[in-house]
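Just the one chain here, laid out as structure tokens, in the form predicted alone.
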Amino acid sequence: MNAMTDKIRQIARRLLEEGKVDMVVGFRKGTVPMMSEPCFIKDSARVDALVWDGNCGINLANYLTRRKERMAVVAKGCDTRNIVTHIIENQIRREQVYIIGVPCQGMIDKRKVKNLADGEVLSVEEKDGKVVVTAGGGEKSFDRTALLQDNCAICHHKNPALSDELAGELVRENPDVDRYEDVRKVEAMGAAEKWKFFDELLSTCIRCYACRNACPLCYCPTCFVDESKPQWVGKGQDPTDTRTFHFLRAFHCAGRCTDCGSCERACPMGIPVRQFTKKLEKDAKELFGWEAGMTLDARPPLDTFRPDDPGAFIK
């Protein structure tokens, strides 16, 4: 990852010194292991704070909307697809953002690391396809692929969909991986079994809205769960209100979600909330041939109408 970090710093320094951007949005090392955090660099003297590693899982597209500055942003494949969606939805102007594209080998799942470590994790180092974890019980080495976030393990678009400059060589895509095996298992269930499945999935939800807050698609000035005139959803942990929040939020992401995994990464309870959005992603692809954020030249299927649109699913 060092070569990628060096290249990102080099590009950021040049853009700031040449006055092409007012700010670079990237990552710096966090204060605890496995928590690289977003940062905003406005002075070229500070670009050495920028880093890139397998802990840069936060989707930086979340920090670009409604800003006035000329920005450069360090963006992996799913981030760039969200940037494309923001441009289409008029949340960002294309000429306002300089995309430093990062070919991505996937982000590390901190929960998987913690489950395998002996005691408190003190440091995590990536080298030559391995992840070396130092914890209270000593040092262990793991294959990096075994520690990837679930969304990264089945990613079809590791390379940036849109960029002005690349920070590294393009990586090999893996289009043959089955993205929807888990979705088909749920689709095959009967109604009662599905109800039980989702009840159990959401049983630990504390309605903290971390999934919503981390999602780059949730940029509404007032979320439907916060409306009071009228109040659509209760504020407590009533199961009906919890289900309403998760299902409606998923439908708001239909045809827009890039499966960046920010929602699951942010959930303090470890709920696999991608079970909702992946079903709708599968439907958008099968019904409309649509994958979110792959092009600026087409509108998403749910904000357009064609006479030949499939309609049997609404019967």
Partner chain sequence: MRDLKIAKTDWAKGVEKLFGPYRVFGPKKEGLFHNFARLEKGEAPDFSCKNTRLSAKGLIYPQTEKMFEYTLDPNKPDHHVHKEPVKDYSPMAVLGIRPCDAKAFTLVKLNFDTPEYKDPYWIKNYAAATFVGLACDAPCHACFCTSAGTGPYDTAGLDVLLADAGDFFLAKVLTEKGEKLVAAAGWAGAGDAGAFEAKAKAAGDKVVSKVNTAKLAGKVTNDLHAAPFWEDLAFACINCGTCTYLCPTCWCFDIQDEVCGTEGCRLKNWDSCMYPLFTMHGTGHNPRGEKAQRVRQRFMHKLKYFVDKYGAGIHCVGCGRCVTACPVNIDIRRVAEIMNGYEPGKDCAV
Contents of the next structure:
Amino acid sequence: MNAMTDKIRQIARRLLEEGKVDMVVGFRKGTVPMMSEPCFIKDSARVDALVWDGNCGINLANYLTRRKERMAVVAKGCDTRNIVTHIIENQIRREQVYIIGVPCQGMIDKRKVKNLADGEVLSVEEKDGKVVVTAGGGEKSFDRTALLQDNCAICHHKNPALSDELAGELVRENPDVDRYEDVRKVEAMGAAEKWKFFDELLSTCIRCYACRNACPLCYCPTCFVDESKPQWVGKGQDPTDTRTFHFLRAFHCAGRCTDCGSCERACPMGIPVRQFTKKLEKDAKELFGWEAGMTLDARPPLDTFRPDDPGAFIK
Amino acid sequence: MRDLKIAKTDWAKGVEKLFGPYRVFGPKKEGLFHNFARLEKGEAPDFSCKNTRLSAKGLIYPQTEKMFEYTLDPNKPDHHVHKEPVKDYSPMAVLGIRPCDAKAFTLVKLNFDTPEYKDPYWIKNYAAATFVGLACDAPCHACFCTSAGTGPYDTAGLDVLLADAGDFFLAKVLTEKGEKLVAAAGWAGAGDAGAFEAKAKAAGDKVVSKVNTAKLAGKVTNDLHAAPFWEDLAFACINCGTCTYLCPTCWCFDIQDEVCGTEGCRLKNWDSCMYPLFTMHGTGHNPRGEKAQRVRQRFMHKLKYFVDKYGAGIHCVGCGRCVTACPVNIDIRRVAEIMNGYEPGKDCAV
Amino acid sequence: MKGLLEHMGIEPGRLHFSWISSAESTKFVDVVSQVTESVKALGPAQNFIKREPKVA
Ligand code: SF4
Ligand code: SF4
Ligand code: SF4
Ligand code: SF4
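Could the form predicted in complex with the partner chain be shown next, to go alongside the form predicted alone?
Full complex below, order starting with the chain above.
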């Protein structure tokens, strides 16, 4: 067991025993390799179920809304930014959450591991910056950095943006890494080429909406794609409808997306859906100097007007 | 039933001959994963994957299917009349379907083809298909087919079953439809029933994942329904429906009209009990408004209601898709064990 | 919104935004003629159009 897991259990036990919170939201060990399952613990005798490893990529901020309990939540950098976003959007109250902040080393990309392993992946162990993958065809060891999820590899905010207590030493941030190489590549294409790029990207989408549901930002009681009176968008497998869904989902995340990668991780078809949200995230940064969820003290650019807002697109 | 041996070179030649008499479908890599797709002449089904990401159910029951069309344009002679859309029900050859997916069709049939109700679209598609199965010699670790009433060499729902034996396939021709297909392909070499059986036994022993379901039928429905473990089991679920879309046995659909100007049609789309809208009433009331209720519904349907209603085992063939694809690791094997072992009043370790 | 639409391949020049007060009649005329001109130059849209749902 790693030190982080140990510390998380300690904190959780104390909080529950002292009655500071009613429940702790964290991860427990999964039943298949490279999967940890979000769970809640209410009884301090059960805190030993909690774990922390490179498979905790699902964003736990998603589990906090519409609840009455006082909760502690185990949160990595991006999760804390989504918690901040929830607070400034009045989805949760600051007093309601106790944030157990996890300085994050990045999450392991299960698809990368599957591609690199010989045969079916049977177990994955992390140790000292290495990841040992045991598969049907034998054992292989990789540098952890080579297996990170795409969003984690370019992360600027690994440390919690807001926390009540840390579960480990802060990690070194990497502010120089280029976050937008892929977006610029698309920006450089012509209109027809862009259209084709996204057509291919979405060609295997089954519209299960796992990407939407895994995202903490999507908390509307009824999503526009589900409405049938009026029917904003067709419900079938028509590519125009599929694209409408993706375009609008992304747009609803403008200035709010933290690039946590939960959407991409959740997609059963492995579609890089972040290609939509990243463009907006880049624009928010370049046009408004805004990164979502970094502070409780400022309003996001899309719900405020400032006289110096960029307006070049308005004639 | 008859045993055949098909050299891999003859296999390729035979598949070529199927184009023409059949529309040919087989696994094909699309994006990151394999799925069943219509193959063009010259294309070979790709048997390198353990199983397709989506099940084969979409071949017979497409995710979006037109039920009828209409026009509201009074200038057209057939306005305000429901017209049957033109569809291709010519013979299809489905190559390389895994036994679990083929078995799943037999479970879905219990719902779409009953004495009282018949779903014409499903029935016609199913009748058009000849299924050539590919036995699993290396079952995945998440598969539990042998606990779900089927197995890596199960012949249920298949017309032909192939077993890969290196340079050749050992085959069992199981039905009339299967005979027709092997005749069209020109496969005729005599097989080896003994070798086939031996491979089947070896494969069955390799299914490592076992789930106990024997006690489910004896449980009191309301006890399970009221059991205290649902909130814990359901907590992680994001209601994405991935489990149901990928599942070969899930059969629920939603009906939607789409109209553009005066032209319209009615569509049958896959739906999922995991979606809040699934049970939304016209009044706005939703009897399954909470996530835990929906998760409970999925498992109660698969592991209890279905068991009781049809007496045909669980509504699951153990293909393992939902186990590996669920983004938050909700594992039907674990849920089945908990339900199977549950005694009201006793603490259930979740 | 314009940014993302163009990012996914809608031609620049197809979508326009303007802020026109009810008193600015000449601006309105100008903008409308500019918009129509630029959209005509692009020709009819080929993408993001659905007439009939595509089914499998
Ligand atoms: S999760 Fe993937 S398959 Fe599902 S709707 Fe999103 S992009 Fe499409
Ligand atoms: S859109 Fe994706 S990356 Fe952005 S916050 Fe939502 S889940 Fe995270
Ligand atoms: S069980 Fe898993 S796959 Fe199914 S709806 Fe819930 S989160 Fe999605
Ligand atoms: S419930 Fe899961 S394991 Fe069972 S048939 Fe469906 S997808 Fe496969």
